[in-house]
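Single chain ahead, by itself, as structure tokens, in the form predicted on its own.
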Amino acid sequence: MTRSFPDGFLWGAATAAHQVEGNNINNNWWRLEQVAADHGVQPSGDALDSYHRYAEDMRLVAEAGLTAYRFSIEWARIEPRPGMYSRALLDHYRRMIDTAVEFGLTPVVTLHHFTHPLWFEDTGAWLGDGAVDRFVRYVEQTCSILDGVEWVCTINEPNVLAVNEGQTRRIAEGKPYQFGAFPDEEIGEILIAAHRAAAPLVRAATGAKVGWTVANQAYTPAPGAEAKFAEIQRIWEDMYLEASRDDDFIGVQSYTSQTIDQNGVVAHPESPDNTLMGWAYRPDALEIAVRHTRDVVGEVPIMVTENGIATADDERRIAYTTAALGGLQNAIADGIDVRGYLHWSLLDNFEWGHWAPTFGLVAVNRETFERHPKPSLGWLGGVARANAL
């Protein structure tokens, strides 16, 4: 049975820049992989040359039949020094946005994704005296290339962000990297902050819809641990959804489902169907999602701008989207308000400290920088040609 979705869904996919730009190498992430070389962190290096070969890639989204490309722009490039604004970079960004309108493609522009300059870094990130207002600086110059834009998401997944800063300011106090560790909260609500601030702004100077994104665990809880459940979900993730309800979008980014218990969060447990990343296969995980997400912030307009598997194999590639896509249409039948679907990611890319884990539409020749596009980049492509599964 075919069934559609709604009348002007977005199809699309997804990179961020550290990822597959190359050479951010006024940023903590760069920084951070030359000092952890020795703890097995892989460097990002050139990446994928995205820097120079957005165009080709933007072309690979539009052949294949998609209708939205998201993208982010890197804050360390635009401000390499307190106050100090690169024009040009600016105007590299703003070529990006117009490549992807010639190409057909809606753009859809993420203004902090991970990466931060190290100057910001260095007078203590998000912790440091008028983070916010450092941030708001910047994001009002990224108003200047953003007309025309339609959709604006300030920080790309707070929630995780507030994870890693949260490792920083460990090791900072001399304490051991935490794995499993929990969003640092006084960190998260900064990040709150900042988004409270510069998405009015954005708003007013570009008429954008303007949201931010956040990972989505898709937790379940045990029987008899609801109340652990509700505990863990605030933490997680509803403090930062209950912050995008007066939002005009939310962007969930979903992979994989985890159980909690009394204890708390249940390891996946081992199983040769998990991905590359060591997650449980779990494409149920984005219709737990969007439902959830719905249920925390009400009539706020959904878009999926993360969704996707860590795989070599892209016939499960193909089938863990069509699931996943399969729960989204349960949902949207349910009368949730789902705007798009933006696939992760586009491209092989560097994935935070690490290559092995693919989870791309387009394979990349690291050497050669050349594409190669797989089965599931045309086959996501008829989907949305049809607009239905």
The other form holds:
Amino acid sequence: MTRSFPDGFLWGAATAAHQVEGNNINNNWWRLEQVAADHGVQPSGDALDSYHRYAEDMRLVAEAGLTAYRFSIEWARIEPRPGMYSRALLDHYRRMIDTAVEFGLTPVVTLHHFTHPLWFEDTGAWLGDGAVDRFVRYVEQTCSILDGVEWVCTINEPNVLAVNEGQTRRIAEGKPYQFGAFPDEEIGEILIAAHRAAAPLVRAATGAKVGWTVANQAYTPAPGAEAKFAEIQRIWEDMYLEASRDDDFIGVQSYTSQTIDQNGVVAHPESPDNTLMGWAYRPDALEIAVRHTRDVVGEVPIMVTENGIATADDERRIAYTTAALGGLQNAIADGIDVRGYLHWSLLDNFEWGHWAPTFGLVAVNRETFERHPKPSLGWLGGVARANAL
Ligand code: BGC
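Compare with the form predicted on its own: the form predicted together with beta-D-glucopyranose (BGC):
Below is the whole assembly, all chains and molecules, this chain first.
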């Protein structure tokens, strides 16, 4: 049976600057990679050299039959020193937008994807005085290059960012790294304030649809654990989803699902099916995430801004994505307004300290930077051309 997606549905692939560009030496992640090298954290280094090869990347997206490309702008490049904005770097990202459009791709632009400039780190990062204003000033600069862009994400996964930044905070306070940490709520509130300050500015300056993207955990309650479930869901995602009610869209990012019992989040059960991230193979997570988002956010249109699987077996990627898209169709059939699906990721990129978990539709030789499309790229392009499963 063929099941169609709505007319005008966007089909794309996603990346983020620090994971693909290379030599982002002026941001907090680069520093972390050096400092934590003895703890098994690998360096991003040249990454995939997409800083220079973005046109090649976009060509692959377009030639496969996809219609959208999500990428991010690197704050540390735009503002290497406080208040010093690089016109040349802004122009670089404008060229990326223009290149996407020339290839017939709808650019989906993220303004902040986990990284910030070293000077921001050294002034307390999100907990520093005036952090929100600093972010807003950077966002104002980016507005000068966003003309014609239809989709803008202010901050990627504020909830995961609040986990990462919470770890940095704990370590600065002399406490140990905490496995399975929850988002730091104080930092989360600051990120919400930053989003609320930035989104109207971008909307007014560019006319783009503005929103942010939330990492949906697709939690499900064990019998009798409803209260714990509600408590954890609020901290993990609902406070960020509630902050999206006035947005033009909400980005849903989903990979796996976990149970919550009376004691909290249940670890992924050991299974040969687990992905290279150690996560349970749960393509049904996307449907759970989309339905939960709708329940919390209401009528705000949804864009799937990330969904995918870390696997070395590309057939498994196709199987996972087929099942995830089937679930997405169930949600759409029930009247949920979903505007597009952007697969994570276009490339086998730098997975935040590790290179082994490969999420890409395209493999990359990290010596020569040659791109090798996997069958999944052509397959997803076929789904896009048919606009149907
Ligand atoms: C992030 C990506 C990341 C992916 C897989 C999301 O948390 O936005 O940067 O690579 O999930 O872990």
